[in-house]
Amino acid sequence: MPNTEMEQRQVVVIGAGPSGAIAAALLKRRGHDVLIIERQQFPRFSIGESLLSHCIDFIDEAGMLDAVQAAGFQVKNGAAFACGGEYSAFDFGDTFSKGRPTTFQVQRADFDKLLADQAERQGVEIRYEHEIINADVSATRPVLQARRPDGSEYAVQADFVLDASGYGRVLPRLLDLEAPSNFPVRKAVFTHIEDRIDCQGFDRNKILVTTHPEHRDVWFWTIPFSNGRCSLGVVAGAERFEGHDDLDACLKSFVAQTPSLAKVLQYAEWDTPARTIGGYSANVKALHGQGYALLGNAAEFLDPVFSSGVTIAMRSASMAAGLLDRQLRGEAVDWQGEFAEPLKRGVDTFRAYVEGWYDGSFQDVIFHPGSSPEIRAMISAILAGYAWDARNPFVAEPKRRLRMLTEICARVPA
């Protein structure tokens, strides 16, 4: 790195989003020196706006439960899909984990500057429009090369670094971690609109995940906000959406193609241009190194269609802070076997499920009306964000317990 000013900080998180603004608190509140550097300024907007319940374990446990409950966000208590003339809803008040019966559905620029404010108030000091161009993990104390607004330059030496960047993936690009994703090429077509929805039946307190009649591949998904508006996206492999270079006319004859959710928003002002991310399903070569560790979507980003992103990043955070807690007090901390490990469990019990949703066979099993109240609280669970809850039979064994799921809603008639 060249010869500039260098700082030394204990912890540096690289990202302000949900994730970092949870470490960064979480740590701070444990009596350690942290610095958020952000590359963007808040608000800013992102996606992934309906959270899950466990969600909430993470925001109590990092003191901004109280914030986010007076701001006045959607409450929301389960999830609903929907398919031509079918309909299931699943409710988190009634999940097999026993978790939050509710969580929120937010616009994420308010609600992440809400939850960066809480940490700065708790004591971080957090530096919006900085950016990490270098990345030495060489010695025993990394060292970031960061970029003021004005453009001069600046490192920061720490004890140890959190990647929470999110979609940027700062330190997986700079230390080449970067790994395929197993799951084909998708693309997400999005926008906001006043959705002004007048229709019996609609339940603002659910997300409602709406399966295209005739490409079960291709879902949409509706969140009210609690204003009047919605977010809308629709996704779908990044074939089908060849010869569309209009958003707005795109995302609208997608949706008029799909009667049951054209009817629901029948009456929608479409106010906002459309916008479209792709090729998000990302994965790395390890979650940890000498003196760093990655959260959330900086290391893996699944698919959006059980929102469970920013449920990954909170866990994420919790577990790594913990860890890092224990470690600067000069603790042994065995980051594959704490972090990396259980942290993956999770990971792939989602993994398990999306797999499922696009192959059809959990779709066969959220509509099936023949299931028992007890697997319809196991699946809740999971679509609660409980996916690290190993008592749940559909946690220890996703695939198994899928498979066999899949099978007797085959024999059983509909």
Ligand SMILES: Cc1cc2nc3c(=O)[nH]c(=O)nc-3n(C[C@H](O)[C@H](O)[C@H](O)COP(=O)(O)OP(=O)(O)OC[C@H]3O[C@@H](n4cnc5c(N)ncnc54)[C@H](O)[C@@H]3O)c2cc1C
Second form
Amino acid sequence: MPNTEMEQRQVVVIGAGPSGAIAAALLKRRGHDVLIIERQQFPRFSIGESLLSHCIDFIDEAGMLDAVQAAGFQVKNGAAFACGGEYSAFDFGDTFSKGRPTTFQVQRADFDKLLADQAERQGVEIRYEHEIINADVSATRPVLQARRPDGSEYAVQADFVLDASGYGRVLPRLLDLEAPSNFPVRKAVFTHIEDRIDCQGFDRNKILVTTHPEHRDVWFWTIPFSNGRCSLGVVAGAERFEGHDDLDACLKSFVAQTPSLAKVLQYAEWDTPARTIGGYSANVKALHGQGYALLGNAAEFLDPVFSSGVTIAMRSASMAAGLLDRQLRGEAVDWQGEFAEPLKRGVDTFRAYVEGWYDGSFQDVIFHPGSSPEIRAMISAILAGYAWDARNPFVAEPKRRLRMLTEICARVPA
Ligand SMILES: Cc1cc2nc3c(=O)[nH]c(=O)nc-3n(C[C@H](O)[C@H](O)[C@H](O)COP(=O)(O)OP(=O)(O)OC[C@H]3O[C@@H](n4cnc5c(N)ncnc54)[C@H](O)[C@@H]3O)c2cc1C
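Given the form predicted alone, state the structure of the form predicted together with this ligand.
Up next: the whole complex, starting with the chain shown before.
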């Protein structure tokens, strides 16, 4: 790597999305020097608009809660599921984990800018439109190569690098850390609409997840915002989109095949061109190495169905910031035992329910009318993001509990 200029910093964070902004603010609040290098100019579009309650814990920890509450985002108090004539709603005010009863549904362009501005206000330096293009972690202190908007390059050496680059997956790509996901390649087609929803029973305070009436592996999100608009998307195996070159027509046709959703959206104005993202599930061989750790989507992304992405991103940011603070103060820390393994436990909880969603077993549980309030409160805690609360039997043993519930649902007729 050419050593033209070598800037020296304590912590460099790659990316100013939710994981980068939260990690940077937490470290700055503990007295460390933090530089974020962000490839894009903010505000910028991002997908991932429905937050879970557990996110609010990290926003609060980073001193950003007042600003987020004042921003006027749509309050979210739970998740609702629909399939044909069936409907099942989970309330975040009634969870086993007794966490935050509400969270938000956010336009990510505004939300991410707000978090980054809050980090900046707390003293974090952010360089927008600077891109990390190379990394050398062979020395004790890693060196990053960055490109300015005018094309010129410079090097930054840091005590520690946090990769919060999301789908950019900067260090996994540059350091050959990428590993295949065990999920099949799925794809989403989505847009924002002026929703004009005037449907009895529709709850703007909840995300609505609707299953396609014929294909249980195909589902839609409807995420209302506070300004009368909503985010709408369909997710399916990539092969189901073959031959659908016109994204707007594709999304409309999937909605038209799903009468309960078509009814909710019957007066909607489709005013924004649809977008698509595919093959987003990703994994890595290691979450940390000498002088660096991976946060949020730069590490692993499972699936959008339970809106867990931003929660996992913020949780990883909070855990890494706590550990790095101790390391920078001279303490010996164990990144595998105190970061990678405990983080993975919650991710694996979500993984079990994502697998159960696509094989249909968790959908049977969600829509079964006979579940006890205690069991629904345990499931609700996971849907609210408390997937690390090992007191919850559905967190401690997700696969066994889900199997037991599926068997009970099969025995007890709906
Ligand atoms: C279809 C779909 C729907 C989803 N829905 C939800 C949902 O409802 N709720 C939810 O919680 N999650 C959802 N997610 C997941 C969510 O999008 C991510 O988990 C979340 O954005 C991850 O945050 P992050 O901070 O890790 O990364 P990001 O938000 O992606 O931020 C990464 C930042 O790094 C910057 N960057 C990238 N490369 C470089 C580089 N070389 N140099 C400098 N900067 C760089 C990028 O510009 C970006 O600003 C969804 C995902 C998909 C695919």
